[in-house]
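Just one chain is shown here, as structure tokens, and it is the form predicted in complex with the partner chain.
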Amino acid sequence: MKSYVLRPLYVVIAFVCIILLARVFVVPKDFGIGERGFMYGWHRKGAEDFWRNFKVKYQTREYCEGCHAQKYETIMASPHAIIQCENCHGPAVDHPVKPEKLTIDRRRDLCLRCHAYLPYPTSGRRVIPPINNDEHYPDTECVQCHNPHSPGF
């Protein structure tokens, strides 16, 4: 065969070889098709561990009960038993250590999330005792009169 035919062919072969060689170094060792096959499972196995080891912030009320048993009892006996402690007190993370103290959200806004009156009878709002935000002691914090751990009077 003529050399002007072969020369570009050599260039192409060299190019392919370089790509294949580079692939060995660039593609991580744990790359594989995983359990879900090539279409859905082609990934780095290490990425699964990254998400598995992500930090948990919300520790749930059972975690709070360990030290604040009395508070836990009070709220569990009230209609607010359905609300997790951390919804108002903020995520515990590693609480007694870091943060040492949780910041309690005492704003009226927090209560209004559920208790502001909305004329939506076909939504879940129908089951909640509502207040008219403009008429029911506006600009006052709800906690001045109501105890969120046992609401009502």
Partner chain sequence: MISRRDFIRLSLLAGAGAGLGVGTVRAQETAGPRSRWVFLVDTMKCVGCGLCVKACKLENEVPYDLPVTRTWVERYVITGEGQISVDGKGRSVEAGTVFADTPMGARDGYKQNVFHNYTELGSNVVVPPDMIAKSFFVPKLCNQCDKPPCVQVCPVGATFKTADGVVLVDRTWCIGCGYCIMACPYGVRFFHPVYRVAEKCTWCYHRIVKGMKPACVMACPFEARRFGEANKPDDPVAQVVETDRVAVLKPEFGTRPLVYYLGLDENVR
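Here the rigid core means the biggest group of C-alpha atoms that line up within 1.5 Å when the two forms are laid on top of each other. Positions refer to the first chain, counted from 1. These figures come from a predicted structure and were not determined experimentally. What changes on going to the form predicted on its own:
- If you fit the rigid core between the two forms, you'll see the Cα of residue 125 move by 2 angstroms or more.
- In a rigid-core overlay of the protein, residue 44 has its C-alpha displaced by at least 2 Å between the two forms.
- Core-superposed comparison between the two forms: the C-alpha position of residue 62 differs by less than 2 Å.
Show the same protein again, this time as the form predicted on its own rather than the form predicted in complex with the partner chain.
Left out here are the partners and the other molecules; the chain alone remains.
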């Protein structure tokens, strides 16, 4: 066989060898190892305890309902029922101990994440009333006129 045919083959073989050699040094020994030996997927046996002890930042709205039942009922009866409390109030990881009170994000940009005009007709977000950010009181925070827990007027 001619050398111009073998040269690309040698390059590919060398490249595969480099990848296999790098795998020995870079990939942890327990990567891809399960209870019954090798398994497919992105799993690292040694990281199970780390993830088991990892503290979840977001608690979901059911956690908020325990202390804020009245606000929970109000928002569940509003169009904002699809939004988790922590989207606006931030993660409730150790609330109410630390922090005692959550910070409320009142920025206009937060509201525009859902209320910006979306030109895609098949998107489910079309049911959310859009606002024109440049014309609809551009220098005013939305919460000055709208109550996020009951977003009508």
